[in-house]
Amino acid sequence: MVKVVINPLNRFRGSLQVEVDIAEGRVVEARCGGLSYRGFEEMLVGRDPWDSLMFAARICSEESVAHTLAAALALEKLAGYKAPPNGQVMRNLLLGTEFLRAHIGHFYLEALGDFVPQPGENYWEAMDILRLLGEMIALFGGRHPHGSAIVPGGVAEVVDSQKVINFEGRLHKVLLFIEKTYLPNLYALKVKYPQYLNIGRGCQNLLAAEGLVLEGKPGLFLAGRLRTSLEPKVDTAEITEDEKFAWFQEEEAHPEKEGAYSWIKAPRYDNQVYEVGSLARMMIKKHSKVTGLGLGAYSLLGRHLARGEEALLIGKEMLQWLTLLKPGEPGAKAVTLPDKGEGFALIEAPGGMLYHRIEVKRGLIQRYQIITPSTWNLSSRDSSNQLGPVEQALLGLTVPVGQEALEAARIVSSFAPCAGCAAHLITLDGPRVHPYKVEG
């Protein structure tokens, strides 16, 4: 048996080891661990519940807005506020926006390396199409990421037919990329790597919220999970975090403690293993264009191919947004917060199902809770014993000698994960987590 350990995975954001134990040419065994120790949840104890806003932007800088916006969503739970509909519409045009940022962006900076050797003319074109992106973020919510027009009650952003004009020009120059390279460029890999279709293909469970919401209007995702079936509703009270793998103890952080391999935990939905994301958005969605890969969609190219017609999705439905704005009418209203109560949030993030959840008592935070799509993605296994979706994803795989880190680097990639993202700080005081050195 030969254990292959990969670390650090290229193009890749946080810290992540990959380790795969190969016998006779293929993976039976799989271990996926976050490296990087970050204590967001920590850190927000005792602070003002405004301070979530501020720290959740932080938590990820691909998924900024999502952030933000669960925590402002939760902060409105807390409290009983809602957003008017300006507010709505622009939190949806900002998340939209965000979510073909993240599918543009994995592909061309981070999945494309992995099947061509040098970027040709369509790695610098969407080079210039997520500075558009950019630029439709920055008309409403200020800037990306770390942004802070969403606030609990809207978003703290006027709207004029200007802001309106400049981001549907823009936006319209991105769905013409989508239509005629983007997606182009994903059906030529189905095309040239068919093989992608068929590995890869993981726990096949599939979970998402509701998510791109507006008030009376169902979301443009659905919430439910898919197993042998579809069950179409998410009930919060079934998510458990197990963290017998993770190096944590009681929700302590605990980095000597054995057997323990990763700093994420393990997310499951009533004691089950379930992938987030594109994927799972459009299965539950029963988008034509993927259910119709069949047992393809569950695969590396699936999730990518997914990746790729939710973009087009979102942006012609942005579309449509847009003609719901109301220059002149507010975008948000004055929130007041309750001294103590709970709030939570469960939406959608470009990475798939994101959750956050607040307890105030005495006007402070008392517990925060955050569950990222790739937590769910890159959990170590439970106390069952069930790997993660990655880990699983990679088991049986084969691998030529020579390429077991390239196949497995590909799988992993497929999720679109971000360790930094899903890892739950480094202090100068105590003992170090791990030991770093710079030179230069």
Second form
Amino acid sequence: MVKVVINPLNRFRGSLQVEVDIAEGRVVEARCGGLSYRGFEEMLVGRDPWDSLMFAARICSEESVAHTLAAALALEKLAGYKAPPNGQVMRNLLLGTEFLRAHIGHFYLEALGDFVPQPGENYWEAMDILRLLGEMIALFGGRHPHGSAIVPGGVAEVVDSQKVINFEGRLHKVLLFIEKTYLPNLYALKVKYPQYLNIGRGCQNLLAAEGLVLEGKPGLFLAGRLRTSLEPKVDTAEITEDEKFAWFQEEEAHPEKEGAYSWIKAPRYDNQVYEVGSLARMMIKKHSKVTGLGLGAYSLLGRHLARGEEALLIGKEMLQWLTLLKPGEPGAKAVTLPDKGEGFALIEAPGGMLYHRIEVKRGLIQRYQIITPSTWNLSSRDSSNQLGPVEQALLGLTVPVGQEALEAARIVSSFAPCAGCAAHLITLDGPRVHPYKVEG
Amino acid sequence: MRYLSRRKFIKLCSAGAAGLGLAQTPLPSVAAAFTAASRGKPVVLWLQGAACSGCTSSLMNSTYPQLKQLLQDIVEMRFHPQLVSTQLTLEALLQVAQEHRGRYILVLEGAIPTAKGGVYGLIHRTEQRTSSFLDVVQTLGQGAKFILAAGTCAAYGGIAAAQPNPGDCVGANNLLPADKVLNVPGCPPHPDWLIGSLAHVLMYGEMPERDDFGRARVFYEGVVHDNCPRRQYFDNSNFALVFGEPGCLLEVGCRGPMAFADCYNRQWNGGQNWCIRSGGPCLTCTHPNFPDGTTPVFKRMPNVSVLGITTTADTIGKVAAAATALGVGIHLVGSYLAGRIGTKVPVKGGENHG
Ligand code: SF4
Ligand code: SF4
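Having looked at the form predicted on its own, could you now put up the form predicted together with its partner chain?
First the chain shown before, then all remaining chains and molecules of the complex.
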């Protein structure tokens, strides 16, 4: 048996190390470990609830808007407010832009290097597009990354027609890039590597929350769980977390823990392993370009294609949202937070389902919980020895001698992993303790 | 361009145009100057520790030089977690560092976890060997010609070092020789601050003029509040109480009076916007005590006592500037702010966000 450690210091965001054991040319064991821990949930305890916005943004620069928005929504839930229409639309535009930036960025910066030796013109073109997307986020969010304009109550930025025009002009360029470069690049991979529709299937359980929502309309993404059949709702009370193989013990970091191999815990829904992200969203939404791949959707290539098709879908929808902006009308309303209470948000971030939950007492944060998309996908195994989605995707892989690391790395990369934000402390303790229901 | 004097360079850097004022000089000559100054394209090794990758995202937003120009014509980025496409291993990194010992520029992004020998930030872990970010920073720090601490985390600990800081994260200054470290704080830093600071050490082989916090003065000497487009509102006591209202943002938490940075001039993302213009408060993200000494955010700055003078926001910036000029650390200003977590800051009028 050979043990292969996949630990390039680049192209996986955050420190991620994947180990596979190979016997007779097949992967018989896989371990996916996050190797760094910053501890945002610990940091937030005892702080002013408004501080959660600034800290949340800095969990991950690729999902800065999503985290800030989740924090703001949790505070709005706590206080019983909703953003005015302009605020909601600006939020969707900001989050939509972040999806585009994450998907395009992941493909060209992190994945493409596995398939082509040198960055070509498309790569540099993609870099220009990423810069434009950053400018789009700045237009309504203040700056990219980590602007301070998303707040409970809405978005501080005031809509005027100049901003709308500046945003729209850039969006058209981005859409053109998606249609003329990104998607063709993806489908060229499908032609060149058709076998990649057959590997990296993973757990084939998919989970998504409602995403990119405007009040009074169904979200662009629908809540649901897809296993053998589709269950069109998600209930956070069914989410539990297991820390058997993570360096935590009773909500304390414990880096010397015996047998542990990751800073990333094992979240489970109804005790089952679930994959989150574009594949989940597009399958649950029944997007024909992805469902049309049949079983091939659950694959290394399926995930890349799902992100590409999703980028096109979101980009086009954003053009519609722009028409809903009303120059001169407010983007935010005044919010006063109560001194005590709870709030939560369950949204879709570029990488998948994102959960924030805040408890406030005497005006300060008592407890804060975050489950990021990568916590699901990069999850370690659990007490009943169920492997996480990435681990399952590697299991059974037949690898040519000398190519073990490359093949496995391509599979891991197809999940757009981000280990930096996946590690977190607070456990969703025991089953069914949280009384929240999210109907889809 | 080889002969671009330091004075001229600094002047270009401080230009308020979008992008470094370098845009006024043709790029090939900038590139040539870099190459000439460092006898070949300078090798840059960029490492990420406890970070959100925001500093890299910000670098990618540079408008002049653009990322492609920077990476193709100006520097030889031999190591970067996202911007180098060949697979990089720890061995390869150490080897490049060895080959270019004494000549490479080390860029650090993110704080350095030091607790328990660095176990909160491992980069490699097998039965045979465990390597932490701390180990690598120490090794590479020795051989670097200059070290750029990119972002507030790398410079002073920043977000990663916020209380209770289980990993004992610290900034580069706590670990590496200060004479080699140039701080480029900001959460994230503006691409111009990054590239301008890098350009200076590359082109002149020495540090730019630094303030008491190890930052290049040219980017960090102005106070946001003193140069703020909303300043007139402040002077007329016209405060926004709801986000999106016209008015000074003090009541909704602006920390502009304690922020040393030139955002008011340079703006962000190619001049599209910046925090205060968007109606969001300045979080004073370049501050050495960000975030513990600068929070709670979105709450009015408390009245603070600086150098024995009780002052309110309108004078704190000036006092801080004077303190810096006198060589007195402005961390005084930061630590006087009752921002330590767990204590409720006496808030005047800021409780209700309007
Ligand atoms: S407090 Fe902030 S918004 Fe008001 S004038 Fe000063 S920097 Fe500008
Ligand atoms: S305005 Fe303030 S928070 Fe915004 S980038 Fe400048 S210093 Fe940082």
